[in-house]
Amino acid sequence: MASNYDVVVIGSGPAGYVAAIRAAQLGFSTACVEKWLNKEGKTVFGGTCLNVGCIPSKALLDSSHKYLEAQHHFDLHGITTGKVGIDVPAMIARKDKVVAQLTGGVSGLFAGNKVTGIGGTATVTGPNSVKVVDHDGKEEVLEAKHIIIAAGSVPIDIPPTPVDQDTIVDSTGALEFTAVPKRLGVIGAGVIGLELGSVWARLGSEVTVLEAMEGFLPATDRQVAKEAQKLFTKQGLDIKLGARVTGSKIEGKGAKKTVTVNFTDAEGEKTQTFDKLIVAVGRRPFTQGLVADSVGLEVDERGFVKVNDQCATSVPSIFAVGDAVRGPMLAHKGSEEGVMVVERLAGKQTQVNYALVPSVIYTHPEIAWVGKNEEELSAAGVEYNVGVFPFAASGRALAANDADGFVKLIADKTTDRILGCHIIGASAADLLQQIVIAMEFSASAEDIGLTMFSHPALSEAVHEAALAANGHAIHIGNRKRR
C-alpha cells in the first residue's frame, strides 16, 4: 500500500530537513526519508552536518582551543592554574551530547511542523514514486507530486590509503579518537584536513599535513593563503605541499599499530610513520544507486545530479539540492537551495544568489571569504581598489590577545561597488556576514565607510578596510589613495 504526499525529501541534512520544514510551512504534505542510524541503532535526522560533520567538528575545535588557551595563554591575562590536562573521552562525550541535542531538535521541528520523518533507505523508482526499505527490511512505497533529492555526500577514499576507521580514518573516524595520537598524519590541506589537524595539534599531536597540490588553499585570496600558511606553521602544523601519497602499510598490533606512508615530492620518494592517519581529500555526492535507471535522471561523470539554477533536474517532478548538485559542498548553500525549491513549488519567485555564497574555514584564526579575489579580478581585467586592515591595529583584538590576521575588502575602481571580502582572524565568519548582506544590496565601500560601527569591536576592522579601499583609513596607513 502506498502513502501519498505532495513532497518527499530524500535526506535530512541541512538541505533536506530545511526543505521539508519549509514545504510543510507552505501547506504541502511532506515526508523526509533518512537512512542514518546513531550508535544505538535508531534513526537520527540531521545528516552528515549534524552527526559527523559541521557540528561535532566545531565542538572539538572549541574544546581544543579552550585547552590551548588554558595551557599557554591564561598567564597573559594574569590567570594562574595548576597543570592543565585533557580528558579525551570526556571531550568526545561532550561532542556526542551536542550532536544528540541538535539531531533531537530536528526531530522536534519535524513534529512541530507536521513533517513525517521516515527511517530507511530510499530509491527513486519513478517520476512520482519512492521506495523505502527500513532497517528491518520492510518495504514501503511513497507516492509524491514532487521529489527532492538531498542525499548529501560521503568522504572520498583513495587506493594508497584504504580506510579501516582504526589506524587510517576518514573525517568521521577522526572525530572518535579516544586518545591523542603522538604522531598524526593528515592527507589533504583543505577545509576538513586543516580543521581536524588543528584539533589534534592543539591537544599535543605532532601533525604533518600532506597536500598533493603545489599551492596552499588555492580557492582563497593569495594574501590570505600566505598569511594562513605562516600562522598554521607557527601553530605546529607541518604542511608539505606537492606531496603525492603513493602507498601505505600498517604495522604492529593493538595500541602499538602504526602506519607508514609513502609519498613523493620535489625531492623524490619519501616515507613517514604515524600513529593515526586522517584521509581528508574531499567528498563525493552520495547518489550512486539512488535513482533507478528507468527514471532517466541525468547525472554527470562525478555523480552530481544535473540541475539548472533553480535546482530542477531533467525530470520535471524531481529536484536536487545541496551536496548532490554542482557548487560548493556547504550546509548553508544546501539549505537555501532547499528553501528555493519548495517556495518555487508554491509559486514564489525565490532565487539563490550563487555569486554570494560565503565560505569559512573554522580554524583559529578563522578564514572567511565571499565574492571575487584579486587573482580572479586581475584575470578578468577588472580594475579595483583594495583596502586592508590588520587586527594588530584593532583595540578590541589586542585586548583579547587575538590580533592575528586582517580584513581585506575589494571594490570596483570606477563604481566603488564591493566585489569581494576576505578575512583571516578571530570571528571572521561573523564579520564577513556584514559584507555578505552589504553585497546583497549592491553596497559600495563608501557605504560601509559611512556606516557607524560600535567601539571597541572587532567589526571596526571591516569599517577601516572599507575606508582604506578609498584611501580614508583612520587608524593605519592606506594601501591605495585617490
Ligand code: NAD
Second form
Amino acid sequence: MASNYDVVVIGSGPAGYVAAIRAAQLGFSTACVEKWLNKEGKTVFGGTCLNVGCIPSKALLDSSHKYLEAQHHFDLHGITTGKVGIDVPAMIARKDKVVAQLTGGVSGLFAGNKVTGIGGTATVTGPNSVKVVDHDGKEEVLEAKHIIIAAGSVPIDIPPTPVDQDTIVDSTGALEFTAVPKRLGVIGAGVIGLELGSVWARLGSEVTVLEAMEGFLPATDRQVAKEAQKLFTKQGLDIKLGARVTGSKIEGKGAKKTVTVNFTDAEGEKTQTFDKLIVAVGRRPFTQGLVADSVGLEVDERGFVKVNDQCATSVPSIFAVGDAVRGPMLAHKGSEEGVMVVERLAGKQTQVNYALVPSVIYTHPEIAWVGKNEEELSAAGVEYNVGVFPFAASGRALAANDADGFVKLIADKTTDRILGCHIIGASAADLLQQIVIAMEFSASAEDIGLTMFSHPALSEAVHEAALAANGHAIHIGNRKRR
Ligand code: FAD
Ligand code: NAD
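If the one shown is the form predicted alone, what is the structure of the form predicted together with the ligand?
Next comes the full complex, this chain leading.
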C-alpha cells in the first residue's frame, strides 16, 4: 500500500532539507528521501554540502589556517610556541565530528518538524508517484500531491585523469587524505581547486594548479582576480593558466604511488609528477535515471531539470531546486529556492532574487562579491562610480595583522544606487552580507555612507568604500572631492 504525502522531497541537501522543513512548518505532510550513507553505512541527511562540501571543506580551511598562523605569524604577536606540527588524522577526525554533528542536527530538525525522513533511492514514476528502494532492496511507493526534486550534483570526470579516489581524487577524496602529499596537483583553478589547494598548501604541500582557461577567475571582478592571483602565488600556489591536460599515468605501489600528468600550455607539451592529484573541473546535475521517461519531465542537454523562475518544471505537480537546476551551484541559492517553492504551494508570493546571489571563495583572504562588476557594467553601457578602500588603511585589519585586499563598491553614476560589491580580504563573506542586505533594500552608496559603523571593525572598510564612491572617504586620499 502506498503512503500519501502532500510533499515528497527527493534529496536532503541544503535545497531539499530546507524545503522539507519549511513545507512541514506550513502544515504540509512531508517526506524527504535520501540515499546518502555515512562511513558507518547509515542514512544521513544534509547532502553534498554537509557531508562532502561546504562544511568539511571549511573545517579543513579553518584547521589549516590556524596551523599556518601558529607556524608563521604567532611570533609577530610575541607568542612563542614549541615546534608546531600537524596531525592529519586528528584534523580529519575533527572535520568528521563537525559533519556528524550537523547531519545529526538535520535528523533532529526533521523529527522536531515532523518531516518523515526516508533512507533509500527515489525514482519519480508518475506525476504524483515516487518509488523508493531502500538499502536492503525493499520497495515502497509514495503518493504525493507535489514532488520536489533536489537531487543535487556530483563532480565532473575528465577522461585524461580518471578518479580512483586514491592517487587521483575528486573533491570528496581531497577531504580524506591521511597525510600531507609532498607534491599535489590540482586540475581546475575554480572554487574547489583554490579552497582545497590552499588547505594542503598551508599544511606543506607543493601545489601546482593546472587551469585550462587563459584568464584567472574569469567571472570575478578583474581587480579582485589580479590581487587574488598575486596573493595566492605568494602563498605558494603555482597556478598555470592555459594548461590543457591530455593524459596521466599512475606508477609505483602503496604510499609510493605517483601520478605523472601530461599537459600542453603556451610553451608546448609538458609533464609533471605528483603524489596526489585533485580533479576539480566543475560539477554536473545528478539527475540521470531519476525520472521515468513516461513522466515527460523536460531536462536540458547537460541534465539540468528545466525550470522557470519559480522552479516549476514542465510537469505541474513537480518542482526542482538547487544544483539540479540552472544557476550557480551554491547551497544558499538552493535553500532559498526550496523555501520559495513550498511557500508558493501555500499561497504566498515568495520570489528568489537571482540578481543578488552572493558568491564567496573561502581562501585566505576570502573573496566575496554580489551584483555587477565593472566589466559587466561597461559592457552594458551603464555609467558608474567606484569606491575602493584597502584593508591596509583599516585600523582593525592592521591590529589583527591581516590587512591584505580591499573593498570595492560600485554605484550608479546618476542615481547612486549600489550596483555591486567586490571584496578580497579577511571575513569578506560576512562583510559582503551588509551590502547584500543594502542592495535588497535598493540602498544608495550615500545610505551606507550615512550609516554609523562600529570602530574599530573591519566593516568600516565597507563604510569607507561607500564614501569613496562619492569621492569623500576619510581615511584614504580621494580621487575627487564633493
Ligand atoms: P546536494 O547537496 O548535492 O544534495 C542532493 C542530495 O540528493 C544528496 O544527498 C543525494 O544523495 C540525494 N539524492 C540524489 N538523487 C537521489 C535519489 N534518486 N534518491 C534519493 N536521494 C537522492 N556551496 C556554498 O554555497 N558554499 C560553500 O562553501 C560550498 N563549498 C563546497 C565545497 C565543496 C568541496 C563542494 C563539492 C561543494 C561546495 N558547495 C558550496 C556547493 C554546495 O555543496 C552545493 O551547491 C549544494 O550542496 C547543493 O545543494 P542541493 O541540495 O541542491 O544538492
Ligand atoms: P568551478 O566551475 O568553480 O571551477 C572549475 C575550473 O576548472 C574552471 O576554472 C574551469 O575553467 C577549469 N577546468 C574545466 N575543465 C578543465 C580541464 N579539463 N583542465 C583544466 N581546467 C579545467 O568548479 P569547481 O571548483 O569544481 O566547483 C564546483 C561547484 O561547486 C562550483 O559551481 C561552485 O559553485 C561550487 N562550490 C562553491 C564553493 C563556495 O561557494 N565557496 C566552494 C566549492 C564549490
